[in-house]
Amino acid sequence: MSLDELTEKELPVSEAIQFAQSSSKFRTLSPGPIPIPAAPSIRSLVESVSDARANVDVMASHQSENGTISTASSTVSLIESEKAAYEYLPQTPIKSTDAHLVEFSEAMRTVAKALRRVAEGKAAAQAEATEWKRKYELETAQKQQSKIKGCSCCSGNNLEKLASQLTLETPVSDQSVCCGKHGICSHEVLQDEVPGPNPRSSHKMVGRKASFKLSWGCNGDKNGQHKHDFVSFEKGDITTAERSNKQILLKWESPPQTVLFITKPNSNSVRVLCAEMVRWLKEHKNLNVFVEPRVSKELLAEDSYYNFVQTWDNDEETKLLHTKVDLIVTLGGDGTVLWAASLFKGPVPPVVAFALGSLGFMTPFPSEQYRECLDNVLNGPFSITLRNRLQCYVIRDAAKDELETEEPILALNEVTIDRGISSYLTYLECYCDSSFVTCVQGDGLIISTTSGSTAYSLAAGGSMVHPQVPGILFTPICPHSLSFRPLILPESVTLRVQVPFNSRGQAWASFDGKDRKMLSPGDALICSISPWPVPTACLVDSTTDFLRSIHEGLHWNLRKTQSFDGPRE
């Protein structure tokens, strides 16, 4: 009898528990294969376990609805069952782990820590020249909000003068600046802030100064009617009907009073010319006369009567010679004009460059005839050159922002970064305001004015440039691609020129051939025109001066004219 027959007759489930025990005992000692049960998986012990609990209900209904009571050891039994079933599931099936795997996931986590970094630096530096455009722009914006705010004479019938004449009155210091919109104003050449709550009206020294004005110029044009640049419109054409060339003269208002000399070290003809223009100068022209320390002692050693000539002690007064010098007098060659120029960190006064040296692109003067040379200079009007500098910061990679730099180095001519004494080609990367440039390998770079354009730079390849045109040169030196050629960039850009933390080596930056700084990686230098030009005076003209230094310094274009006697048609 099976135990679907017992079901339908009906019996007590207890009985029919027994006789389900019972065969399945007698059918295990039957004869036949005995299957090898595989290994349970996650799915089948949870379906099991649901099997059990569902015949457990079962069951108990069964029980409830018969009246029986069901027997301890079933219910014992699934609750154990049930119970290592939980114990099983959370158990890993697998628990042996391939080294292969384990490696290649590894690699893998590297390879997104890498190029996380290079999205993180590469956003980092977009951010950083966004950053130094907008302080470059806010800068800019408050310099033109400072002049338009400080302007009292741009207005009505002056502004109409203005206009007309294209001139740029220089204001004394009881006066009010003006807004520096139709030339170049006097203060900005010479003037600086000085330290303190009312550096105008505290610092008496300003009022002594010889007060000039600087206008734009036709070939030396004295009767005060200027050409005027303007655009024509007529019959949507677009024509420059007439061009003034720039020529920028400066005249003086007041007669200037103290002349600054810098000469020429280990020179006898300069120590003597030196000596004889000085003197010159005091008992011709009265003026108070400033020399270098160094002069000062070589002036009183030959003879006591130079008592009357006047030097500084530190630093510290030499950052206020401008305000007591009203012109310099340079005795040497175009190293001595560099020099001179380095002494003044903000405002330059107009240099007058005699020369006594080996080139001289910008000593125009000759020395034999320095007393009609300064008599023209010191009665005026007369040409002169302004030449931009450049402003340069060195930002060190362990700045904690871009504010914390060192202090600002000026050059007249140029700003090399090389390799120095490493083997290694140098690696910069350039960036032009917020613009990436280039990636510099080779010996290095040449960042020049167009006054150094016939210096450094051109013996890189660089072009030779007018000093009075706007711009700022990019020159490669030896670089490793043929492709690579200078380039000319305005003057308004600000250039950085870092070193990447991949780069093999340092590099080294030298401003006009001196006060070297090593660049490691990470480190960076910014490079802009500084707002403060050096002005130096014209013998004819600045584009006549330019001409004259190239043809008789570098012998530029010079050959042999071809003979006329050669065949005829």
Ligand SMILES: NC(=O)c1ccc[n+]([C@@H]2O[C@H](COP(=O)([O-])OP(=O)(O)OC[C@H]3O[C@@H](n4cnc5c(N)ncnc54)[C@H](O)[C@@H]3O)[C@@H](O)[C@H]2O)c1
Given for the second form:
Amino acid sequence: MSLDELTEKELPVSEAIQFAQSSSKFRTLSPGPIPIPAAPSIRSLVESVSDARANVDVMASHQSENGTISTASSTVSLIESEKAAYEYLPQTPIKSTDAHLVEFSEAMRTVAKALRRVAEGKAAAQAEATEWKRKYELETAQKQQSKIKGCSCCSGNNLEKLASQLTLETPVSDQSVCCGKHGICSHEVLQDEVPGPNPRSSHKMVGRKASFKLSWGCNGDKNGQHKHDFVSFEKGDITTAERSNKQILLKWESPPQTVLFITKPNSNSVRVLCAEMVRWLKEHKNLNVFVEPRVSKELLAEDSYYNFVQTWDNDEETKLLHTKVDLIVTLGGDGTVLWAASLFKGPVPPVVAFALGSLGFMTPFPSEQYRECLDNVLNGPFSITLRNRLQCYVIRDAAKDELETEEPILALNEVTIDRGISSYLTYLECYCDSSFVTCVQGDGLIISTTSGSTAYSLAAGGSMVHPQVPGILFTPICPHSLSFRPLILPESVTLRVQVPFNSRGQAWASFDGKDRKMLSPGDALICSISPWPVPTACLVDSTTDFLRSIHEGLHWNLRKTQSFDGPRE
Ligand SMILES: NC(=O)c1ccc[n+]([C@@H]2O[C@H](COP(=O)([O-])OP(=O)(O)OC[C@H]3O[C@@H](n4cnc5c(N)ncnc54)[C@H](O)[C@@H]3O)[C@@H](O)[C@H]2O)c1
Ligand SMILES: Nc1ncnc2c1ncn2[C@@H]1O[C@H](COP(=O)(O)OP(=O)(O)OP(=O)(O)O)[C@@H](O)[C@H]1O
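With the form predicted on its own in hand, show me what the form predicted together with this ligand looks like.
Okay, now the whole complex, with that chain kicking things off.
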């Protein structure tokens, strides 16, 4: 087969490599006056060949196990093939001519092309597997929810009435019998013993979780109808008839009863305000209050009056918080909202964020007016912004199976993959669904939600995006290239960022600036939009709040207005 035929035919990788290796031109390359490939290029050739073999192995194992994706054999064969390639090279008698060199480099280009195709195929398969896993989890959670809705202890008017009359304590374990492991039950029966301050022994004070309805206001007339996007293609004319992205309103169907406070630590003013607000909510609204264990200790140290305040002891109880809490109140800056969101690995109750930080993009409520603000929210209806989160999985090279991932991590702002303490450029291969996007060579990459667009991504040159825009931002950090502009991708995509085997160093992933994880060569990070957004209450509405925060927080496009007395035509 000639080289031209090879290039045109787009051979499978294995054959392309075989061709390159067995090519007589390849064997007869020799040193001399002609510049031969220097050591680094030979090394990269070896790496390409070994990478290719690893990829071929991966593909083979995809096929061999009835669709089960496995990368187990790739590491072994990679090491073996790299060794073999290194052993092979010194034995190769090298002679040279210009033509041979040209042909040799063309052969290598063909191999590289084939490698790229295999890598894309692999990424597609892996992204698809992750997507299926996500869908499966979502479906399981939904089934669980519908089971709960239909289960006898949660439905039926009589039973509900009965439950509301009961004053006995419901142990946490009983809830899991009713609602399964996830405890995703919006009609949880939690009971309140006696109104007013209770002794701390009745620690698991309970109330029924409030139910609510969401509605989509249209052109400001808040008519409660949710109009879906509608694409008509009648008579071959494609028309978009409706856009659903209107302001979302939350209307309580039963009064909220339990509020969770999340507060910024180490701040005296926050501690004082928290104590005051808790007292007000108990005395004026007769609400149950949950606080973090640290805050519970602080309140009790201040006054035993706060005995009624509830908290939790362990991770298992944290996982059940969403079944008990109707509303989250945060006191702090944006970091406190991020912290609050991070406590909820599944559904998140609506968040009312009071501004006690310096910037406050996600904290629209003025703390001085907490009474009016909370009154409005507790009575409803109120506008909310549904803030998407990123669901991220780290897949280790050592994992036996593509689905053997670590626990997913949810990020409200962004996931950042950077060079950490390494002084080398990061080298990251990025794929979007089945398509190769680019290789990032620079300080790193930010994959951001639209809510996070005004945070780190903005500092790295990304655009500011309204939080209701359905997209994912792809923003490089200090790319060492003149043409690497930031991208915004649709929210439906799954992104895969891979540290290739020939990367000079490790990379580090962090989630909303926390929880740093090292990514070694061969490891990958997969991100898609999580099914669990964070609903944040608006002071006015999504757009007004967003514009106010970029004006007041960032002084966006602030410029003195020109005087009227300039030159005239
Ligand atoms: N160079 C940078 O701009 C840079 C560097 C590292 C982290 N960060 C951001 O900090 C966030 C963590 O926040 P933190 O409070 O825990 O850390 P922090 O205390 O270091 O504060 C970071 C700053 O970012 C602001 N911020 C956070 N989320 C924002 C958002 N969605 N829109 C606008 N501003 C926002 C905060 O108000 C705060 O002023 C990360 O998610 C990341 O976006 C930014
Ligand atoms: N409840 C909490 N528990 C532990 N850490 C928290 C909690 N709330 C906030 N933090 C952390 O405290 C730090 C500061 O919080 P936050 O950003 O809200 O306040 P700030 O720095 O005063 O505000 P800003 O960043 O707007 O100036 C953040 O890193 C955040 O992760």
